[in-house]
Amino acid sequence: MCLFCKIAQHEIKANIVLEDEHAVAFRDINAAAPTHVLVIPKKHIVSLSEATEADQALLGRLLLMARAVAEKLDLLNAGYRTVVNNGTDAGQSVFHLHIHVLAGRKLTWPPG
């Protein structure tokens, strides 16, 4: 079972933001904004490659959740940016598919 895998059964302690049937969204302990917060799905998917048409609606409540966070964290106004890397050239590093939501600092642009 994978690191993101053991969070999600509460086998590993994380500080979790919002939680649901489907989905936990929890700090970032190697936070790259003041706001990081990792938003997966409790089912193993290794990368949004990986991803099916089987888990579509899956995919939308992921990116509702990481809007549900930006609301409940007052990030709605300021603004949040959302990542999602894809394997390893594009940062990925835990093979868990999730959601980065970041925010508190003004983020530039392009990233990396």
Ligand code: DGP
Contents of the next structure:
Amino acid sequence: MCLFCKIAQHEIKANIVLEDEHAVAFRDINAAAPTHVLVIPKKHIVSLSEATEADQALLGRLLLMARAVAEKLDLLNAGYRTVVNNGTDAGQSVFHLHIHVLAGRKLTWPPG
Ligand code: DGP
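Alternative state: the form predicted together with this ligand, after the form predicted alone:
Then the entire complex follows, led off by the chain already shown.
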């Protein structure tokens, strides 16, 4: 089973920020910003490229959980960035779809 499936099933410990029936948000182990949270579906989807029409509602839920994370961590005013790395060139290293929620410093653009 993949690493993030194990986190979603509480087989591997993570610092969980939010959880519901379909998704989990937890602190990234290798934070790239003062706040760095990952939002994942409990369903194993390898990457955004592997998502289908059947995942439409789930994808919406993930974005809303990213927003809920921002609200819970009081980021709505200062701002935050959501990122989905998709595939090798984008730097995806864990092949279970996840949305990064980054905040707590001025983030530059374009990303590296
Ligand atoms: P990406 O490079 O977009 O696939 O992001 C994967 C992220 O997952 C990366 O920022 C580090 C994080 N990560 C990897 N292994 C673990 C882990 O075991 N626990 C937690 N909390 N985060 C992890």
